[in-house]
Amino acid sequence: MLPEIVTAIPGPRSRDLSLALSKYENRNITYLASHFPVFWEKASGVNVWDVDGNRFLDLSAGFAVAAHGHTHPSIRAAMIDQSAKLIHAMGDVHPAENKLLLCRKLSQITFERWGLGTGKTTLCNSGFEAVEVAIKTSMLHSGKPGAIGFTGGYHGSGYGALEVIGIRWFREPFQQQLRDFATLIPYPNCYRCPFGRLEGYRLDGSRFPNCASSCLTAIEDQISQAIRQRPIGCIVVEPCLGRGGEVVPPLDFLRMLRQLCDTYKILLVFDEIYTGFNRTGALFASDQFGVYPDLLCLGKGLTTGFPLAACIGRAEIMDAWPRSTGEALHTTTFLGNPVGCAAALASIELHLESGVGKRVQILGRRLRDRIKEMALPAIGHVRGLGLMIGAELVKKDGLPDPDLALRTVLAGLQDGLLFLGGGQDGNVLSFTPPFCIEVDEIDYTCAKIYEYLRFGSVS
């Protein structure tokens, strides 16, 4: 269903709730202003209703989480059934059976499917925790504390994750408390070359030189230098940048990382919290590139809505963790929550249905093509895989235009469209809709964005 707006946005109830929230919540958490946010009341499929009765079209899937759509019937049924029997178990002491079922399923759809043997899992509550499990695993496996991350990479806000994060403003306020065991390397971005070798290119690609080889050589040299300077145990990378602006790297980038890790006996960690579970049009972005990690971090689409994440690794690597003698070195009270495991198992079954990835590819191509067809000077670049699309907004001189991106997001909200700004400079319109979005909803969204950008001021 297309948006239906019946009040001013935000509506009176949302404004009242914002005022109340401002008194009780850490003021750094929720952006509260006269024009933002709306408070959600219910959601179904690709639609969200706020507390004032307005219906929105969700182009974000709630941070790329609701892959199968909000409140999917089979996932909801699995959670209701499980909650009627057992809501909480002692996950690292007396677990529920479905913790085993989920760990086994994760092995089957990752390392076993890739022909790399059994995968062993640490279940987590959030994505950043999965990344920190991977970093800890690296330390236990090799004894080498160092890690390599990439500019633009987003891995969550825990202290371990902040070490490898590549978006500076998440990291800088806490810099004095960080140990600095990580080295950041430029992530290849053909539109905004980190080595200054090109100025960008038009949407038809006519100014885009074939410079991937020299770019990757420069990145390889920096990684090799970092390895010589400090003991590196792992490389942590998003196969495609998510929050960093939906940047798709050159085809050989991940292959180069795999080769370097094999050469130097370093673990390759893929953070697929964002890209995993058909978001890119394949079950995992690893499948898109034909490159497979030693450790894999998953979340978001894993459950389609329940807080649960996982770090899965090849058994021989995960066995670097000592066998439990009654205390786990990494654990949480809610580890392997039965309701979360039930949601994950139901969500995975939907991900494995025939045609899901193909549908995501077709719809993603439609969304990219419609944005490219606008051919507006404010749109510098459109990119992405599957249903993770980024449209970079620029000024006349080609510099990032975060103000225009913010105005566009706010204009969309007024018309019942939910999407976000992203990228390191905040100038990328990010679209990660549920997979159940329809063509007419995509076309409606693009028509509205065309209006905003055509009549919006471009600096």
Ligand SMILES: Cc1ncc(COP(=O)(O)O)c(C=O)c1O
Second form
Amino acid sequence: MLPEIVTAIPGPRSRDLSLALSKYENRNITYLASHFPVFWEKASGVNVWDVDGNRFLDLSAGFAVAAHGHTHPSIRAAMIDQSAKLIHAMGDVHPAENKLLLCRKLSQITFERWGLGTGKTTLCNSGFEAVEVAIKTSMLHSGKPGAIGFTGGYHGSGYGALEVIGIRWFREPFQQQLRDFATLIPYPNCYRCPFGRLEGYRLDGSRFPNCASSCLTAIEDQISQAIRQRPIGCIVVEPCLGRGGEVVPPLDFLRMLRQLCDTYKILLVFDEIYTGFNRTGALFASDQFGVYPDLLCLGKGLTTGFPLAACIGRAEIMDAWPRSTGEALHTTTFLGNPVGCAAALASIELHLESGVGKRVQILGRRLRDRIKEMALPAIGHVRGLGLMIGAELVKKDGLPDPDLALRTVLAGLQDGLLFLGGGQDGNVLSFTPPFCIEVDEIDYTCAKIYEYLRFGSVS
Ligand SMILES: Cc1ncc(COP(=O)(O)O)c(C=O)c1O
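Given the form predicted alone, corresponding form predicted in complex with this ligand:
In what comes next, the whole complex appears, and the chain from above leads the way.
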């Protein structure tokens, strides 16, 4: 359904709640201002209702989580059913049966389907924890402490994840507590070439020079140099940047990484927390690019809404972890929570239904094309795969325009459209709607975005 706004935004109740929250929550967590946020009360499909009765169209799927739509009936039913029986078990001691069902299912839909044997899983509570399990696995498997990450990459905010993160400001305040075991390498970005080889290109693609992906040679050289300088155990990479601004790398990038990893006996870790589970129009981005990792991190759309993530690896690699003799080396109180496992199993069933990826591709193409067709000077680049689409906003001189992005996000909120700014410079409008979004909702959103950017109604 299209948005329906019945109060000022934020409404009176949201404002009251903001004021109260400012007293009790760490002030670094929720951005509280006169124009932000709205407090959510309920959600269904692509819609969210706030505590003042306003109906929003959610173009973010709540950080790309609500893949099948908010509060999906079959996921909700699975969670209700499970919570009537067992809400919590002893994950690494006396587990619930559905922990096995989920680990087996994850193996079947990843490494087994790719013909790479059984996949073994560590279930986690959060995406960053899954990335940290991957980094720990690399240490145990190779004995090499070093890692490679990429500029613009986002892997979460735990200290292990911060080592490989490529968005600097998340690390900076904590730099002195980090060990710096990772080397950061530029992520290929055809619009803003990190090697200055491209000037950018017009929306019709006419200025996209044939650089023969020369960035890949430069990246390969930098990685090889890093490997000579320190013992590297793994390369951690997002197949497409998510929070880094929906950057899709050149086709051969992941293949080149796979070859490097094979040559130097390094583990390839795909962080598919954002790109996984049909977000790019294929079950995994690995399928999209035909390149498969040694370790795979999943989260977000895994459950469509319950905090659960996973690190899955080829069995012979995961078996670098010693067999438990009563204490797990990496564990958490809520590991393999039965309600989370039930949500994940129900969500995966929906992901495996035929036509999901196709639908995501078709709707994503429409969203991308509609934004491209605007042909506005403020929109420097439109990109993405499936239903993860980014529109990079630029100033007249082509530099990133984060202020315009923020004003556009706020204008959208006033009109009942929920989307966020992303990218390393905060100048990318990021759209990751639930897969159940309809064409008229996409067209409505684009008409509004056009209005904001064309007529300068964003001031
Ligand atoms: C690619 C990627 N990795 C890791 C994370 C961290 O996940 P979480 O916020 O669940 O810890 C995110 C979150 O946005 C992500 O996009």
